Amino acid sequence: MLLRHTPAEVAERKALTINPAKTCQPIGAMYASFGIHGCLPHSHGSQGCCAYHRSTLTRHYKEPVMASTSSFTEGASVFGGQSNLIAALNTIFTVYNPDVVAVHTTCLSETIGDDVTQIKKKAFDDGKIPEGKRIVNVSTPSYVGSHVTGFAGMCAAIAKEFCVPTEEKTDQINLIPGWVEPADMRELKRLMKEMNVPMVMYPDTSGVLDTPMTGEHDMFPKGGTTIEQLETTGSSFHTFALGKFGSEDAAREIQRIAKTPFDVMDLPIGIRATDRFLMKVSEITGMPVPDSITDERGRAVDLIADMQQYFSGKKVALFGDPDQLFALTEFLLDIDMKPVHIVSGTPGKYFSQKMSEIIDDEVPTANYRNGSRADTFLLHQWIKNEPVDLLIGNSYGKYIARDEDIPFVRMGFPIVDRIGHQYFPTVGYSGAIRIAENILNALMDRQDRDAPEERFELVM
C-alpha cells in the first residue's frame, strides 16, 4: 500500500509533521566538517546519534564516513558530558591524530545544557590537546532547524576559529559553496580556474567523499580545505556566499572578523543563476568570462532548444533544500516547465519571500511552503489535488512517485537508492545539461512506456 492512505483533503496541522522534507542539524554539521582537510567530526552525544549521522552520509556517498562520539551513558545523560568529551578528545588525538576536531552537539547534550565552549577551554587548559591542534564547536540540537542550518552553523564556526584578519588584502576571493555535492565543488573550482580567479573555497568535500579506489584506507583523504588556506580567508578582498540558507552566516562571520565585504548569490544551478554568479565574479575581480565557459553555456542552451517540445508546459512538484529549490525553480521556468508544488522542511521566513519573487507572476496558482509542516505528506496531498507530470527530490520521493505513477528525478539529499550524484555536477552550465538530461530521460521514458504501438517512435 505504501502511501496510498494519504487523504486528498488538506487539513492544517499545528503539532504534527509526517515524513519531513529534511533531516537533522548534526548531519549538516558533520558534512561541513569533512570539507576541512585532516578534520575528524565529533558527535557530542550518544553512540546511536553518531551512528545515524554516519550511516546517512555513508548511504548517500557510498563512502566510509569516519566520526567519533562522546558515547553518553545514563550517567552522562544526567550529570553532563564534560568528562566524556575531554576523555574522547584525548583518545582522538592519541589514536587518530587529526589536525582538527569539529564538535557538534546533539539533542541529548543540548537538553542537558553542556557548555562545549567551556569544556573545550578546560581541555586546552588541562593540557589534553596537543600543541598545534585545533577544535571547532557548534550547537546543533536536532529539535530545531534542519541539516541545512547545521551545515551553515558549522561553516560559521569554522570561520570563527580560523579566519585571521589582516590590514592588507590579497587578490584572492573566498567562495563558500553551500551544501552541494563534491562534484559541484570540483566544478566551481574549475570555473574559477578557467577565469584565472585565485580563491579559497571552504568547505570542500571533493577528494574526501569521492575518493578514488587505491586499495588502502586513508583516515584523512587528501582533499579538503587546509588550515593554512582557511587562515588566509581574512586576507581575501571579497567573499561569495552561494545560497543564503547554507552560506550567508559564514560570510557574515568573515566580515565581522576581517571586514571582508561579501555577496550572497543564488546557487549557480541553471542558466540564469550561473550567468549572475559568473558576471558578478567578473565584475568584482575584473577577470573576463573566457570563451571556453561561454561555449559551455551555448551547448546547454542548444540542448534545451533542441528538446523544448518535451519540457514545454509540463507540471512539476519538487521538494528539498531551499537554496537548491530557488535556483532549480527558476531553471524549470526558463525551460518552460511549470513548478506547481514546492516544499522544504528547512525553516526560515526568507523562503516565502524569495519563492514569491521567482514564481508568483509565472505560475500564480503554485503552492509553496517551508518549515515543520512543509513535509512530503503535504506535498503528496497537493499532488492528489493537482496531478503533475514530474517529481523532483531526494530518494524519499520514490514512494509518492510509485503511488501516483509519476516520473521521478532524484536530486538533493539524501539519495540512497542510486549512485553517481557525487560525481556529476548540477551547478554551472555543465550542471544545467545534466539536470536537463535527467528530466528529458524521465519524460521520454514515460512517453515510450505509455505510447500505443502506432505511436511508438524510434526517433524522438
Second form
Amino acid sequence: MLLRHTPAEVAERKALTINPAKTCQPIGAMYASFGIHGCLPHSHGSQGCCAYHRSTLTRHYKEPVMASTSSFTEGASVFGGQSNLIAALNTIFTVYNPDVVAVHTTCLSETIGDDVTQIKKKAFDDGKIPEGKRIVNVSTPSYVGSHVTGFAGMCAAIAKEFCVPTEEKTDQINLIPGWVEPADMRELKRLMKEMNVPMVMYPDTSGVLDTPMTGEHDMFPKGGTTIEQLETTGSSFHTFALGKFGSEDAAREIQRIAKTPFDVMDLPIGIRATDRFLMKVSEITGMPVPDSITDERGRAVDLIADMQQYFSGKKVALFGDPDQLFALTEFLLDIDMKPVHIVSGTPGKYFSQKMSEIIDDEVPTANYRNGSRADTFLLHQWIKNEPVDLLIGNSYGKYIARDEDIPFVRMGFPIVDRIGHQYFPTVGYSGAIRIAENILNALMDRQDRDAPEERFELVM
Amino acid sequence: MADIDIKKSENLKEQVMDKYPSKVLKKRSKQVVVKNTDPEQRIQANVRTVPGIITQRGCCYAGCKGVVLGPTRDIINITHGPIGCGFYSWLTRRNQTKPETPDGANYMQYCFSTDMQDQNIVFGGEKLLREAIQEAYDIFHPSAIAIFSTCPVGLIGDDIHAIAKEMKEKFGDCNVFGFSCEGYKGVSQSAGHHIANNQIFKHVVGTSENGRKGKFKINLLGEYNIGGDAFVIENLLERCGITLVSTFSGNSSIEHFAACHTADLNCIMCHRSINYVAEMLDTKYGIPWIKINFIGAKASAKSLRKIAAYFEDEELTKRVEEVIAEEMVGVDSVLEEIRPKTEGKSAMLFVGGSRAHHYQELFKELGMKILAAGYEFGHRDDYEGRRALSTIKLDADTRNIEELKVEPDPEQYNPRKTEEEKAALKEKGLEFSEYEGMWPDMPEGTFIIDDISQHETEKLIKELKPDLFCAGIKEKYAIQKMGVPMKQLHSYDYGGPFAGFAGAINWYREIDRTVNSKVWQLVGAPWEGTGKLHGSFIKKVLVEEEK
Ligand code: SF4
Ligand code: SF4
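What's the form predicted together with the partner chain like, now that we've got the form predicted on its own?
Entire complex below, previous chain first.
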C-alpha cells in the first residue's frame, strides 16, 4: 500500500495539511499569462517558485513553458526586490523581446512588501522600458487563496492593463473562459463561431500550450489573445465570465473600467451547464443556437441514454477546483451517478453554499468540504469509511485509486501521467461526450477485469 | 553535427554573448568557457543568476527538502510555509524506495504542509507549526519529523529549531529537527544540499551503533536512487560481498544515517551535494573517502576495483573481478549491437552538479562525442577539480551557509587507515579525498558552461546541431520543438535505472531508441516549401477567395 499510513478514523486537524487539493497562486497567474500573445510571465521573487511553476506546467502540458524570475538572493530579501525587478526587465526586453511582461509576485516579495505597481511606474519613468512594451502586474501571495485565485487575479490584472473603455459598444461579447485547457478554449471559440457571435476571449492558451512540432522553438507562438483584441474588451457590449472563482474578478474589472454588464455562468461542463451558457448567450446577443449545436447536444444525450445502466447509482468521489467541481457534480447527478465525497483546497464560503444547492436534495449524505485542510488525505479517509465506485481528480488521485482499487478518471490540474487533456475538450457537448466516455471506459474496464469467467460479456 | 575547434567555438561564444546587455555579458562571459590548452583555465560558478535570465536553477528549499531529504522514507517532512513549495516537491523527483517490510514506515507518497495563511504571516507561524507537528505525531507516530522553512518563514522569524527541540523533548520517542532552507539562501539548490547534510550530521549521524555488520563496510554518499539506480548498486555490492551501511540518501532510512559512522570507507558519487559530509566523517570518525562513479560500465568496474583496493583483501578482489567479468559479458554484447548506431553522434549535457560529468562515461562507451557540458548548480571544484578549492573566494551568498566545525570525536574517532597505509595505497593508484572534476574529460574546443540560460541553449543547438541534448524537464520540450531529441537527466524521463552494468545496458538501448527514433523524420509536413500549386481546382479556389 502506497498510502499505508492513512487511517480510516478521521481526526480533526487544525494545523497540518496532508496531500493538498490545491496549490499556490502564482502558478495560476503564470498560466493565465500564457493566454496573451507575445507575453513572458515573470515571477517576482526567489527563483525556486518560478522553477516549480514552470516544471509543473511543463509536466501537465508537455510543452515549453518559458518564464523568467527576479532571482532574489538573501540581500534582495532584506533590502527589497526593486533593483532585481528593474534589472530583470532590462534583461528580458534585451534578450527575449516580448510584447508584454506579466509580473506576478510570490510569498517572498509579498512578505517583504515590494510594491510592484510602484516599481513598474519607476521603470517606465526612468525610461527603462522600450517604447510600446507593456507590463501587467498582479499580487499573488500564496498565503491567500489558491492557484485558482491567482488565475483569477491575473485575468483581472490583464483587464486593468488593456481594457480601453468606449462609450459606444460594439456587437461583440467578452468571454472569460476560466481555468480550462487549451482544447477547451478552442472549443469555446468554435461554439461561438457556430453561433455567429463575434467575441474576444481571453486568456486564450490554445496555440500557446499546444503548439505543433515544426523544427523551430518559438518563444512566443502564434496563439494567445493579442493586445489589440484585449483593448477591444472595453467596447464589447457584454461579458460572460465562466466560473465564479476563475473569472468573476475579470468581468468585474471590465465592468469597472468600461461599464460593461456581465453574467457569471457555471463552466459549461456537462449538458445543463452548457445549455444555460448557450441560452444566455443567445438571449443576450439575439443569435439563435444553430441546429448543428442542437445536434451535438442530441448526440451527447443519446450516448448517455444508451449507456445509462453503467452510470446509474455508481458512487463517485471527486476533488479539484471549485468551478469544475460545481459543473461536474451537476453532470454526474444528471447521468444518474451519485457523488458522495467532494473536496477542494481552494477557500471561499461560496463553495459550500453552491455545492449544497447542487447536491443536498439528491444526495443528502454527501460529504463536501473546501479550504484549509480540505485535502486528499481527508478524501481518502472518507472513501475508507464509505467506499466509492469511481474517483475523479488530478494525477495525485492515482495513489488512492491504487490502494483502494477504485476506477480512476483524470480531470483537473495537474495531470502529469497521461495525455489527452491538452487535446480533447471537456467543455460543451463534445466535452460531455468525452467525460462520459472516460467514465465508461474506467467502469467497464473494471467490470471486464473483475467479471467471473461465466459472466464475462462480449457486448456491453 | 558541426566540427568544433577552439577558434570556431570562441567565435560562436561571441555570437551568443552578443545578445546580452553589457552587465549580463560581463558576468556570463566568465561562466561560458571554451576549453583551451591553458592548464590554469578557470570558470566562474556558484554565483547568482542574473535576474530576468531564464535559468534551469531552483532554490535552496528544493535542494534541501526535495533532493537530499526527499529519498528518506521514514521521516515525516513538514514544509513550513504556504502550500505551493510543499505541493511542488511532492513526489516529483522520482526517488524510489523499498522498505524492508511491506508495512515498514514509508511517507514518501505524502505531502505535509502547514499551509500558512495571511494571519500566520502577520502574527507568526510558530503556534501553527507546533500544532502541525503534534498532529503528525498523533496520527502517524513516526520515528522522526523534519521541518523545512520556506522563504516567508525566514522573514517573519519563526524559530523552527526551538520548536523542534521542544517537541522532541515532549515526545521522547521521536526525533524532531529543522532545516532553515529558505529559498532565497545561496544561489541554487546547492545551498540546500549543504543545509540538509549539516543538519543530518548534527542531529542524526552517530546516534546508533546498530549498523549492518560485515567485513567490508562502506557508505555511498550522493546517490539519490532516481529511477532505481541505488537498487542496482546495492545488488552489485552485495554480490561482491561489500556491506552497504548507509546511502545518502537513496532508498534510505533514518536508522541508516544514524549508524553511518560505523562504516570503514565513504564512497562519493555526487561530489557536489555531499563532499563536505565525507570530509566531516573523516575528521570526526576517521573514515577516509574516495570518489567513485557507478555511471558507465567501465566506471562501475573501476569503482568496484577501487573499493577492493582499499580493503586490501585477496578474497574480495577475486570476488569483485568475478562480478565484473560476469557483468561485462552482457555489456559487451549489447554494445556490439548498439554502438554502430550511435558511433560518431554528438551530445550536450547540462544538468545538476555531477551528472553532466558522470554521464559522459556512458556516451564514450557509445562512441558519442560531447560538444558542451555544464552544471546547473556546480561549484568550481566540480569543474576544475579540488585543486580549485584553495582559490575559491566566499561571496556574500555563500558566506551565510553554515560550515560546521568538526573535531575528532573523543570516543568514536578511529582512523581506519594510518597515514602510511594511505600513502602506500596512493602509490598503487588509489587517491583519497580527490576529485578532478569534468575539466580533464572535456576536449579542447568544447564548451563548458555554468548555469546555462535558455538563450544560450537554443543558440548552441542551432549552431552545433547535436544529436542529443540532456537537461531537465523545463528545457525538454523547447529543445524537442527544435527537432532535437532530449533526454532528461534529472528524472530520466521516467525510465532507468542507468547505474551499474545493468543500468549501462538500459542506457545504451535508451539512447539508441532516442536518437534513432523515426519520429524526427516526420518533423515538417511534406508539402511545406514546395512552392506554387498547379492542380485543376486551384483557379476556382483563387476566384472564390477574390470574392
Ligand atoms: S513560496 Fe509561495 S509562491 Fe513560492 S512556491 Fe511557495 S507557496 Fe508558491
Ligand atoms: S524560492 Fe522560497 S518560496 Fe519559492 S519554492 Fe523555494 S522556498 Fe518556496
